[in-house]
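So this first bit is one chain, no partners, the form predicted alone, shown in structure tokens.
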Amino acid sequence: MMKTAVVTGASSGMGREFVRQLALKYSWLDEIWVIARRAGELEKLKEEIREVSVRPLPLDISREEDLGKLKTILGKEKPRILFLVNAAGMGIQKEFARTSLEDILMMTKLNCTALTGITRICLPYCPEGSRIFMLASAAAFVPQPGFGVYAASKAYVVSFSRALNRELKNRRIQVTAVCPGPVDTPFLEKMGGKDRMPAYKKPFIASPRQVVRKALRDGARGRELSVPGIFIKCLKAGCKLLPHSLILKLMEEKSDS
């Protein structure tokens, strides 16, 4: 059976970096299936990757019809999915009342519903020893005014990932939620770029290469959370120890300064 990796959100950012590093580190894979809406970018990625054969699947995973297409392809080819990377996502840095209904629904659909659907569709093809990576965020650790829907959607990803990891323990399938702070990708620009980012976050922008390298290492070590960087680790610990009301107050003060 074909040894495969499946990566969503593969046309740019974290998804694209996962494809690069999977190809370099696991060149014995038969194929990497790359999923995103932009067919042209997927074709460019196919030309870029030399170590492993790349199969572009231009799908919009927020649409049930396209999820159905993926399910049909899997049913026909029955690959062994050794790596599943749910990297597709959307974020809007804006107050809830100023965000359009369309954007709110698309954010929750892509970050939560589509991620869950892709996982369910692919799981029957994941053999023992497979690894699943869910792209969450440090925003999941605490509510974030002005970023509320995104932070809540990523809290869902972390909760779902940790529960699923325990459910799949007997099958020896590792689920790892990846929880970086801000990452220097096109995703950051879509949210308004560094200029709109709160000042306290700017010194902690990470490179996608570092985040993905650590995620793959943490997955191999059986860790259910991958938290890159000392600052983000401290943030995670602080969010456990301090009342969220105090953290929210500190965040507001930092944003105003």
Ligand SMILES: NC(=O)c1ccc[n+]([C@@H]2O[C@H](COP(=O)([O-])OP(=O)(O)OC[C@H]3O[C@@H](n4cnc5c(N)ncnc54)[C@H](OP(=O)(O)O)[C@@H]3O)[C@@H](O)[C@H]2O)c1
Given for the second form:
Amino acid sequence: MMKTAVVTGASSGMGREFVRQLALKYSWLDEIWVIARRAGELEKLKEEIREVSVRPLPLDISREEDLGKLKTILGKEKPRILFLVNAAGMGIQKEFARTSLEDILMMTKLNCTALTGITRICLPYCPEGSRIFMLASAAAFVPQPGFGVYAASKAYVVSFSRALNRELKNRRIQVTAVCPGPVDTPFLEKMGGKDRMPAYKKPFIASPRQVVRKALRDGARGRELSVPGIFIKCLKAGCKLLPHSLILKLMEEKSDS
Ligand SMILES: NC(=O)c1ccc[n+]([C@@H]2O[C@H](COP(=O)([O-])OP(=O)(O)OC[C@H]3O[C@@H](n4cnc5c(N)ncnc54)[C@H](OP(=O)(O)O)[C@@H]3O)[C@@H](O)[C@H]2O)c1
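Okay, that one was the form predicted alone. Can I see the form predicted in complex with this ligand too?
Once more the chain from above appears, this time first in line as the rest of the complex follows.
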């Protein structure tokens, strides 16, 4: 049976980087199925990757109909999904009351509903030993005024991933939630660019290559969380130790300074 990886959000940023690194590291894969809306970008990726055959699946995974299409293809081909990467996601950094209903619903649909749906659809094809990567964020560690729905959606991803990891222990399937701070991808530009970012975050912008390399290593080591960089690790520890009200106050002061 076909040894396959399925990657969502593959047309850009970390999803695309996962495809590149999976192809290099696991060149014995038969196919990598790449999912995103922009077919042209997926075709470019197919041209670029030499080690493994890439199959573009241009789908809008916020639509139930498109999730159905993936389910049908899987039902026909019955691949063995050895890697599933849920990287599709979006962020809107704006006060809740000033964000449109459409944007809020799209963000929760993509970051939570689609990620959960894709996982449910792919899981029957994941054999023992397979690995699932969920792109969460360091934003999951503490509530973020001005970025509240996004941070909450990522807290959902972490909570869901950790529970699923436990549930799937007996099938020896590893689920890893990836929790980076800011990463240099088009995602940052869509949120208004690095200039709009609070100054204290700028020195900690990671490259997609670093984040993905660490995630693949952490998945192979059986870790349920992948937290890249010492600053984000300290942030995670701080968010556990300190009252969130204090952290929120510190964040406000740092943003103003
Ligand atoms: N960059 C950061 O600073 C950062 C930090 C922490 C966590 N994250 C998380 O990491 C993940 C990847 O982010 P990134 O930085 O790589 O962002 P990105 O470069 O903006 O990529 C987002 C991907 O999601 C796809 N996508 C968006 N809407 C879709 C839809 N309706 N259906 C199918 N695919 C869709 C996009 O493809 P199309 O436009 O072609 O559909 C694109 O491939 C996200 O979940 C994000 O929340 C990012």
